[in-house]
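Next up: just one chain, as structure tokens, the form predicted alone.
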Amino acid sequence: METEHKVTIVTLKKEKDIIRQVINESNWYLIGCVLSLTMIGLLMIYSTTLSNSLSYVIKQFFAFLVGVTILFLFSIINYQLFQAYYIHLYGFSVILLTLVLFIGTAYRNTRAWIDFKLFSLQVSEIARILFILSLAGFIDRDYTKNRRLIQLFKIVAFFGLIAFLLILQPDFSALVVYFPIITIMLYLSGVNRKLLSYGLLFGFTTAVLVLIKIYLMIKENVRSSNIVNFVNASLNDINIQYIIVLILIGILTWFVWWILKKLLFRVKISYLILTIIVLWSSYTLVNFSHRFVKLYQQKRLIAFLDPYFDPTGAGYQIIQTRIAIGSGRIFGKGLFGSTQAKLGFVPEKHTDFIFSVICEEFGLLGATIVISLYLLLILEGTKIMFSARDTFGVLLSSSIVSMFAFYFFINVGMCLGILPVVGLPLPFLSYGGSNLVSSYMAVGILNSIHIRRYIY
């Protein structure tokens, strides 16, 4: 009995030491940022839904309490423990994304939520954090092999299954967040930089061609010249124009390679072949894109270039959010004083476009405070990345920081009308319990890395 009593005392002492360490060693600048953003978010959700009910605020506050608890738990847990169970975490994320396809609840033609009566869980939010943990563990498992081509294919396959399950929902907004995570992890993993460059070239070319294709499809008045009609036809079906464009891509790429060679730049023939393959693949993918992306989604992608081509449809959100942001001026209309949001002109005012309501009620001053908090959050996350004790910590922190930075950049750009509307929330501010809880989970992992930065 005396031995058991001593063991209990030692255990309690260790638990107190861990709690004391978490309190003393935590990055309170990081935690302070997310708590401040969450409080602002709760206030703005209350402001935007005041005429409806308190249910939105109550649900968000409950998610906040769960999130803070998870932040504390993940701060206590040594982040290195996840490294050994990376395959289990990956398997669990696949199971979750598969399960939602069968028992999930559909909302706006997307089956992404599991209804637990008291609350709904957006599975993709939790699966993303599990994916970050699992991919970081997979890459760090044998770091020396990452320069091999076969390892790159394994990483792509690792992500490919997740992407496939998200497309089946379909949830393209959740899918797009994975790309900055994958890119930063590949860059830091030691993967061949030339191969990574070809991947970025493929992504950039595809994005540009998609925008060109949609613009030509929607803007009837630009189809006046034969060249424009020729390009438009080549992007919409397998025809003679499509084949001619592929041949022209090959010839132009070869001509650039030949010029570089004459200028004494050492460019291998293999790079020429890879460039042609990448450009051909990109053009072909865009040619078939209309089979996967619906017309209203295509219009939303192009609306930021000219929202007035469809002012009551695809361009409506951008026009109204611009009006809301501009009407706030420097000091805003005051708390609860927004007219664009209160009168229902701004759609999704408590979720995707909550930043526009902040600008309307608190003006440039309020927007500057919110942007400063996000920049401080990204800065503190970057500091944690540079101070991490091991490669696994670097991979985790860099991917989490890139995720938050991408969310912030896209959402604010979307509200300002300088980027396409892709339906991404603003972490800690936008209404959405699943996103809030997963964001706090990510911050907990960052804090765990920070606490153990000097432990070897």
Given for the second form:
Amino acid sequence: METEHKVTIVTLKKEKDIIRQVINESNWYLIGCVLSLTMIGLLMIYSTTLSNSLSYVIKQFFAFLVGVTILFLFSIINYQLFQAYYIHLYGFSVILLTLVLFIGTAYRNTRAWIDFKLFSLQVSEIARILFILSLAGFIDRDYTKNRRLIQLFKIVAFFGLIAFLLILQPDFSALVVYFPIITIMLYLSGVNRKLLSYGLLFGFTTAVLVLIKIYLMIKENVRSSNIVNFVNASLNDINIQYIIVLILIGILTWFVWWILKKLLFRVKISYLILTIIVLWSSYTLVNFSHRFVKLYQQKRLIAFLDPYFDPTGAGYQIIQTRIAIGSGRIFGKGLFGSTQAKLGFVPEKHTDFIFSVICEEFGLLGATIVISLYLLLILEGTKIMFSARDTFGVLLSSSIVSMFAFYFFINVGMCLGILPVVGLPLPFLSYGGSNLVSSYMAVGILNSIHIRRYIY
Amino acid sequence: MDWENSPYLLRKQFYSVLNILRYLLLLPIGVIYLFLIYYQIFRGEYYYEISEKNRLRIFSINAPRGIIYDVNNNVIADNRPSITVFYYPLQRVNAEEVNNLLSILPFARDKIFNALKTKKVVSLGSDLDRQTIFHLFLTKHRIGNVFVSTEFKRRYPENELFSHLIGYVGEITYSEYLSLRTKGYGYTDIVGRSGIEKVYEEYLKGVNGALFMEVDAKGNPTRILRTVPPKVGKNLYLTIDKDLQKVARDAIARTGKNGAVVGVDPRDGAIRILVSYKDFNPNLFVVPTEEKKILLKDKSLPLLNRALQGIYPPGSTFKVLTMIAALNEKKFPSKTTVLCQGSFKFGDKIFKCWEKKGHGYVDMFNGLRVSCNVYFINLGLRIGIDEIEKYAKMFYFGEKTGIDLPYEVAGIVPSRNWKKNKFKEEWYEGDTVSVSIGQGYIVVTPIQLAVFVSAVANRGIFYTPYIVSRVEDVDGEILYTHTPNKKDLTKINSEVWDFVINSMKAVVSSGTGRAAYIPEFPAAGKTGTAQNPQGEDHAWFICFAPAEEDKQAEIALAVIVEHGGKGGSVAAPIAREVLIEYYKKTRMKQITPQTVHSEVEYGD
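Hand over the structure of the form predicted together with its partner chain; the form predicted alone is what we had up.
In what comes next, the whole complex appears, and the chain from above leads the way.
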């Protein structure tokens, strides 16, 4: 505790002429690109809600003003301050998430907002930033301790409480965003990477197998071929097919391992055994998984694979959104010229699916501009990540940048119909004040790291 | 922990992760961009078309059919506005919406389900009453997808009067739609099914307009993008005279029997009257009802156009042709007299003359005047069947007259070959006996006889009958005018015509056709009483008027009353009524009451 206290004092001494530093040293590329994205977002929100009311644009604009203020506030505050108070920040986020369960207002069966009369706050957005700060602070305490397995369990428990509170809301899409944050932090923390990789492999194969299983279950007509029938049977029950598949997995994995060995890679036999066990266990888990997912959720999960299996139900959103994107062609239908979005074929047009409106009204040209701005955001973020002056800065910046990239990939992938529909907004563009403010907060932290890159 | 103080291993651990992360972050952007290029450039046109289809609803605006006028510009077919409800089902079916619709329009059940299946715009019903429409508008916010508009429906203001002539219209069938689609027909269009409506379909049919409406995802119209106004069909001007038609139709109806009246203008073949009784109301066919089925089952065959499709033996009216043949072939001088004792014995068969007492000695003039069967049997036997056949065909019996109406039949002119082909039998002289007085195998249609008598009035000039004199578009531009189709029968001598016309004049003035006599407007005609196996004789009368020296005949008539009895007493009075009406119309004079004929006994 003593050292931490010292660090705080030292930092404060150096921050005398902080305003001048903020103006001179800020990453203006980053801020400019974020501001441009917000402007485009405001324009698109205006375009899509033109027929309803102006209140959407006005609310978003006020959130933007708040966001810019917070950006500069977080630029001024030395990010290193947060490291010392990680436990308080974590406590605060848990309190927020608990509070919302009692006094929050529900919208679409999700109790995620606290109503402040003038505006309502989606607490999970703020809690996520607080979680990033607190987890980074926890990991950065002592890297030698991090090697121990108990530390991994602590981190998992750390996250487990948050996840539990989010599931109680229930807000699964907010939960999804924690995935890139935790993964990148764990890899940086020094926890056994072999273990992490097997965990990832397990998660990935399970997810893919679940999708395959649901797909085969719902699309009965693809089951005409013997191989498909065989796979389907093996995924549904513990039977002879299941055992054959397990044996096949074992043989195949051994074969790959054997070839790698022949190619003179030194791969230990423990890797082979662990891989086989991970694959087997995920295959076995899938056998029981479908009981936890309801039919309509199953349909929504696999609709992106073949939206035409249920074109008026689960696939409708995907088909219509894809039509909206495609119909923009190269130059788009012009500002306010969207038909798919404006006439209600595209759902959630001003929030989650705003990217499809951009594609429809401005075509590939507009999409290219938005993607370029995001590319710039990620590139500048990566630069900050590499130039951060301490490990805490690296932890923060890398998880924030990964978070933005993840948001972008999931949201746009969902619009394009190449990923399942997960209700994630597109930061800076989608309507939603809490998300905008929390995104600006994250950018403020990035900027704060950037400003202090040369200060030792 | 500052990098300054951090151990080398920690720095290595960090940078190895960050270097991988740098590329991992950029990879998704590339993948997304490739997908965007695929969807927006390679599949762009395809998706654009779908997005247009999504938002567009095209409503066809049915073009009103052309109006049909008679010769005096009286309207005999026009259009009336009718309120129609259209339904356009969405991709996503809303069960509540369908239920609401069913509760308001229970009769359109089949159509609604059909529309849900085909996903096409359908009209759920026309001529809806105010209450239903009011109800629809009240619940519109719960139904959506429904579009109320005004359509034009065919109307026949004269109801039965022109039924067979004008025909009727009906909704296009699916197979017709498939074949007519290229000509601009929609699948809810109306097509002519019979009569003028069928023959002049291409003129009467307008060009459908369209309403391009933008709708939102729930199917509610947001705005009208474009309207293409329909082009009205072309107007037809007929040669028919409504007043004459009405007089003729009423006269037949009064007899209580079925029949037909055909009136032709001998000067160019224009049809002035075309009555077929029993008739029907074509308005019933515009909106399909049960009554159509009743009409189809009616034993009096109201849908049969007797003027064109009814085949009857011509009876004594055929004697005019036998006479022309005999005189022109110079085989039987007109001065020759024959003794009529009331019957003619041929082989073991006895042919009776209608006058049981017999006519005594008659020459050719009186033979026609009193319609003596015995005289004409002798005449027929003298000239033979081959000559009769030749002259019958010369006057276009046995073939269609070529009038611009559908379903005309040809009738039969018997001959030796015809009998051989038909019955595998030789021609007997007894058959000739029958044919020479218009009985036996010979059958004609009323229009054939009308055209025949007008050719006699013209002294051998034959015109193809026609009904439509011209077609105009809405701006009055003439698109079609009829040019009379003239055929000369030059083989017949002028003296023959003089004799035949004089004899026919005598039939009306002092013979069997006295019931049609009007001193101011003398006619030349011939009665006929056609025996038939079905029952009582058919009553025939054919005539033309005025039959005066140096005056062109203006109207030629053929009247038949099925099973009416004697032609002179049943058919001739009908002709007289028509002639009086014609006289009144053209001469602007009344017929003086005393000239109305006194009750006389008319034969044949």
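Numbering follows the first chain given and starts at 1. Throughout, rigid core stands for the largest set of C-alpha atoms superposing within 1.5 Å between the two forms. On a predicted model such as this, the values are computed, not experimentally measured, just so you know.
S.K.: With both forms fit on the core, has Lys262 moved 2 Å or more by CA between the two forms?
M.R.: It does, since the Lys262 C-alpha is displaced 2 Å or more between the two forms after the core fit.
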